[in-house]
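The chain that follows stands alone, in the form predicted alone, written as C-alpha cells.
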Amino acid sequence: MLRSAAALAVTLLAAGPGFAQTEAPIDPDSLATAHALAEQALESDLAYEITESLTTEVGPRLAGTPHEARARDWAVEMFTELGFENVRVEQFELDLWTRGRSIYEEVAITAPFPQPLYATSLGGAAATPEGGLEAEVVFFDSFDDLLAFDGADDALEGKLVFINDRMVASRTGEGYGWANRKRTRAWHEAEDRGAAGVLIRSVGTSSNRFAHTGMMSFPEGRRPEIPALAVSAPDADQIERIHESGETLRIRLQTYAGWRGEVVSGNVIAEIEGSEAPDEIVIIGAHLDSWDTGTGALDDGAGVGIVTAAARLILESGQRPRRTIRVVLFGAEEVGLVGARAYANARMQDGTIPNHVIGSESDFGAREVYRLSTNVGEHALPFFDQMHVEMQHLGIVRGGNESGGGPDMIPLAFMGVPMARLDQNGEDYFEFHHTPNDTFDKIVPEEMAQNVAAWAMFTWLVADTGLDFRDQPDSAPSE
C-alpha cells in the first residue's frame, strides 16, 4: 500500500541529511487542505478565464494610460464578484511615457539596399527631430564592444549606433539579464559619444519579425535626448549581413516617442482575512499593466489569473487560514516597478512592513512550475522542504534559498520581507515577452492549472502556519 504524502514527508525529513527533527513541521490537517485545493485547481479553468477576460476586454495596458485605468476598474469588479474582502485601489503618481502614433515607427534602410525594417521605440526614448533623421550606422557586435570603444572623440558623432548582442534561451531565463544590458544602458553610452540615435537587436529568442520593447534605465534621473529602438531579429540579421559585406549602411528614422507629463496609476488590492492572526500578511501578486504592443497575456495577465484563482480556491473552500492573504495587482511594473515601490514605501510609512511574513509574485508566463525556491531564515527550511515533498506530484523540484520573490517583490525583499518563488519553465518565454506576439493563444490551460495548484498549496500552507520565516537572531549565551 502507498503511504500518504504526509507520512512520506515525515520519513524523508527524519532521514534526510541536516535534519534533526523526526516530525514534519506542517500540520497534517493543513496538509490535507492543501492537497484538496491542488486537486480542485487541476480541474479548474478559473485562471484561464480571468486571463481571457483581461486580455480580451481590456487588452494592452500601458502604465499611466486610460487602458491601465480600465484594467484597474476591471480588477476591482472581478475581485468584488469573486467575493474577496477589502477590495481597494491605492493610487500613486507616475510620469507618463508613450511611443506616440504607432507601435512600429517609420524605420528603413536607405543605402546600400533600400528596404523597410520592423522596429519599435524603447521605453523612455526620445523622438527624432521633426521630419526624422537619416544617418550612417556604426555596427557593434556586442554591448561590451561599445563600452570598450576607444575611437576618435567624434567617431560616433551624428551616427546611429547598432548593437547586435544575441540572447540564448534557457528554462530559467538567466540569459535575459546579460542581453538586456544593451536595452537599459546603450542609449546613454551612445548619447555620451555624440550619437544621433541607437538601435539594438531585440532582446529575446524569437526568430519572428516582432520587435521587443522594454524600459531603459535613467542614471541619476537623466532622460534620453536621442531616439532608441529595438529591431526585430530578422531585421537585425539583415543589418548584420550588410555590415559584413563591407558596404556603408544608412538608416532613416521617424519616431514620436516621449514623456507626456504626470498622471495617476494604482495598485489593486484584495484580501482574505486571517482567522487567528489577521494582522500577519502573506502577500501574493502579479502586475496589472503591460506593454502596448501585445495584449500582455504572458506578461503578466497569466500571473493575474494564477494568483487570483489560487486565492479564490482558498476563499471558497470554507476554511480560513490563520493569516491574512493579500493579493496585490501592481500597477506600472513595466516602467520601473513604480507600483511596487509605492506599495513598499506606504507600508514603511505606516509601520506594517514587519507584518508581511512572506511574499511571492507570478510574473514569468504560464508554463509549468518546476521548482520551489526560497529566501527565508535557516530555521524555516524544513517547512519548505516538506512543502516541496508535498508538491512533487505536480512535478516540482526543490530550489535553493537565495531566490527573489519576483520583480514587484524586490522593494519588500530589500526591506527584509522573506520571499519564495514558484519558478516556471521559461524556455520559450522570450519568444513572446514584450512583443506584439504576447497574446492569449500562447497559454496552455493544463499548464496554467498546474500553476494554480502549486500556488494554492503554497499560499494556504504559508498562511495557515504560525512559523516566522525571517532570520532568527542567535540565542543569547547561557550564564
Second form
There are 2 protein chains.
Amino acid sequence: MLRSAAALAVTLLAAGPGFAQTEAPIDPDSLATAHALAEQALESDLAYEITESLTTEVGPRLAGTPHEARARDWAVEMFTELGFENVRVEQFELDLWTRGRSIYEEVAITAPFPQPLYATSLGGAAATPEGGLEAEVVFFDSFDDLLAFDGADDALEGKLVFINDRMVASRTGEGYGWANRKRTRAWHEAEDRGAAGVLIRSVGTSSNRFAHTGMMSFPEGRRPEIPALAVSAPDADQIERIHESGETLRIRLQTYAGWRGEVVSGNVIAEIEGSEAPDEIVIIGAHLDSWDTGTGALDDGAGVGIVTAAARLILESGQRPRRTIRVVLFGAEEVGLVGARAYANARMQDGTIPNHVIGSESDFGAREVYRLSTNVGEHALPFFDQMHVEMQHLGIVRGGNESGGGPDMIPLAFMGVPMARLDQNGEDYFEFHHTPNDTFDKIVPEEMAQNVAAWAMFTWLVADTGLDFRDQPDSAPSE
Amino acid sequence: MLRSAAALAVTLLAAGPGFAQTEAPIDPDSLATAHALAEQALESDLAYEITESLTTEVGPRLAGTPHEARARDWAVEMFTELGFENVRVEQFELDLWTRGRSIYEEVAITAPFPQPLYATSLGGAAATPEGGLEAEVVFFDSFDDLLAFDGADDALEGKLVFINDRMVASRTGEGYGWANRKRTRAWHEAEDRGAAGVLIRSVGTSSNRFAHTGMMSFPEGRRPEIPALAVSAPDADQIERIHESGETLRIRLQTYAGWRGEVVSGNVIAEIEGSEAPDEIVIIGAHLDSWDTGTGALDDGAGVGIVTAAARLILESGQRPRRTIRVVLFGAEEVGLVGARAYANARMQDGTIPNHVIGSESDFGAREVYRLSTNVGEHALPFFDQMHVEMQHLGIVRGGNESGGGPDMIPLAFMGVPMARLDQNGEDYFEFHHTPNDTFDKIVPEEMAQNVAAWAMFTWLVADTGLDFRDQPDSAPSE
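Having seen the form predicted alone, the form predicted together with another copy of the chain:
First the chain shown before, then all remaining chains and molecules of the complex.
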C-alpha cells in the first residue's frame, strides 16, 4: 500500500512543473541500489552488534581519558576489519575534566531530615573544599528566578543555590535547550552572587533516581571555583517538599571534580572512496566519547553503530558511489564539540571545506527515524523531496529545510556545508541520556535496523549523485 | 452496573442452601457503615499524605539505626495527632547490620574491559579486606548450577562467584521466592567452596541501573566472612557478555559492610478500642523500617499509610466497632521479621494470642488491591464471600483460603491466628523494590485510595462482627 502510494507520488512529482517525466531528480539505477540497501539493512544486526561491542569492550569513555583512547583503538580496529579505506586518527588537544576519585558522589541532606541524595557533578565543576562542604540551601523555582533575584547583596553568600526547573518530554526533545540553561549557566550566576555551590534538578525527564550530568558553559574561558551538581528528580522532589514545609534545609557535599590539564583526544576517520569524484565528500558522523556514569549506548554508541553499518552496507554492495563517503567518529563531543571544531578547523587550514558536499550526524539515541530534514539550496529540494517519498515505507515524513545536521556538524554548517538530518523519535531519550542508565539493554534491534535503512538510502543517494547541494548564487532568490 | 451485579449476587448467595433470606452473614447496618467508609476512602488523600510525610521527614530507615528510631518517634506523634488510643512503642533488641561508610559502594571490572559497576552489598554481608579485593570471576548461569558444581575442590578458592538467574515479573510477584534463593543462600554455598566473595544479578525485574539489596539468611546463626553483593541488571548483562566472549573477567570491590552489635528497635502500636468485646483484637499492620538505599515508599511506607488511613476513617466515623482494632507498625521487618517475632513472642508470654481474631498486613507496594484472600475456618467463608461481593465495585476478586496474611503476620499465623490479605497488583513492584528507586513519586494517589477503601471495609467488617474466624473443632471436617 505505502509503496504504491509512494510510486504514485513520485509520478506526480516527476510530472509537475519544471520536470518532464524523465527528469525525476534521482537516477533510477541509483534509486534501485538505495532500495536494495534499505532491504538489506532491515535484515541486518550489524549496527546493534557494533554498539554492543563498543559499550561492552570499552564501556564509558569520557573525553580525554584512557577510556576514550581505548575507544579510538577499538574504532580503528573495527573500521579496518570491516574493510573501510583510509582509516586514521586525527588527534587534537583537550583540557581534561574528570569527576575524580569515583562516579559515586557523596551528597546528603543534613537538616532537617538527614538522608542521602543521588547526585552527580556537572562537567567542568570544581571540587568541594577538602573535607567537604555543608551549607544552607536557597531554593529557586526556576533559573529565571535566580536571574531575577534581588535579595540582599550577601543573601547567597556561602549558600547552596538550588534550581528546580522541570523539563518536559517531547518527540523532538524540544524542552532540552530550555532546561539546559540552568545546567550550563547557573554556576556563574550563583558564583557571582557569592554562593558556595549549585545544585539543580536534573535536566532530563526521568523519574528514576539517576542524576543527569552534562557539560556547563564557560563564558570567556572562565572556570568554576564552586561545585555544581545535578540531583535526581526524586531527590529534587524531596528538596522541594522540605522547602515547602518551611524548614531550613542544609546539604552536605563531598566531591573531587576538577580540571586536570591538557591531554590528547582524537577523531577516527574511515572512508569509501568515490568512483568518479573522490574529492567530493559526503560526511556522516557520530561521536565516540560518552559521559562517564553510563556506558554511552544511546549517546552515542547507537550513532556509531548506525552510521558505520550504513556505510558498511554500501561497501559490501559491490557498487561504489560517485563521491567519497567519509565516516567520522568524533572525539570529545560531550565536553563542547571539541573534536568537531578540530575537524572543521583542519579543513579550513587545508582548504577542503568546499569539498564537503553534505553532512549529517546520528546522535539522538536508537529509536526510529521519523523525519528527513535538510539544509540545502532551493534547487536541491526536489532531490530530497523525492528521497523522502522513497523513504516513506520506513515511516518517515518530510521535515523542513533548516536542519543543523547534528551537534558535531555545527562547525561545518557554520562554514556553509549543506546539511541533512534523519530525525529520531526522542520521546524517551531524556529518560536515559547522560545518566548511569544509558546502557545497551535500552536499545531495540529492530529500531536500529530502521535507522540503518534510512541512513543507507540517504548516504548512498547523496554520494551517488552529481547534484551540488549548496545554495546556488545564480539561481532565483527564494523568499 | 457492577453494584447491581453485586447486589444480585448477594441475593443469590443469601438465598442459597443453608441461608434464609434474612441470614446473610454480614449484618446490614454494619455493611452500610462499611460502604460509607469505602466511599469516604475513595475521596481521601490521607494514606498518600502519611506516606509522603514518612518518606520525606524520615526518609530511609534501616532497622536498628537512628533513622528507624526517628520513624518510631514520627509514628507515635502521627498516631497521637490522629486520635488513636493506647499509642505505645514495644521495644526489642536487634543485631545491627549496616553497609558502613556509604550507600554508594565501589565495584568495578578491572579486566578485560575496565569500567565501574553499580552494585550494593546484600544485608548481612561482610566487608572486603581492608584496601579492597580484586579477583577472577567464576560465572554460574544459575544458583542451581552453583549447587551442582563439581569442579576441582579448589576451583572457587579465592574467586568471585557470580550468579546470573533472572527473575520474571508477574502480578503476584510469584518469581520472587525462587529468585531470592541466590540472594539468601549463595554466600554460604560459595564460602563453603572457598570463594572470596559473591556477586549476583539483582533480584527484581528492573532494567534500570539499580542494584536490589535485601537480607541474606544465616543458617544456625552463622555469619558471612565474605562480601556478597548484587549488581544491577545492565551490569549483570555486561558481565554475561564478557563471560560469553571467553575472556577472563576480574572485578574489584571495596565495601565496608558488617555487623555492629546489639541495638534497640521497636514496634509502634495504636488502637481503636472495641465497644463490646475490647479484648478481641483485629490486628492490621505494615512495617516501619525500610532498606537504606531508597526511601521505602512502596516498601513499606505505602502500607503504613494504607492501614493507618483505613483505621483513622473508622475512628472518625463516629461508629465504634465491637472489637478492638490494633494497628501495628512493625520494626525490623526487612532484616528477618524481627519485630513481628518479638510481637508474637510477647503475646505468647502474656497469653493473648487467642484474643487475636484475625490479622492482615499491607506490604506489597501501592498499586490497587485486586483480590481478597483468607485463611479462616470453613464456617467463616460465607462471611468473606459476602465481603468479597461487597468489594466488587473496587475491582476485587475472591482469592483462596490459604493466605499467609503478609510477612509480619507469619509468626501469628504460625500460632493459629486466622488471616486475610488484600492482595495487590505486583506487576511492577519489583521494578522499584529494595533499590534506590523506591521513592514517593512512584505512588499513584488514586491507587492508594482504592487500597484504603478495601482496607476500611475489611477492617470494619471483621471488627464489627461477633463471628469467630478460627477453625471450629466441632464443625464438620472439610476435605
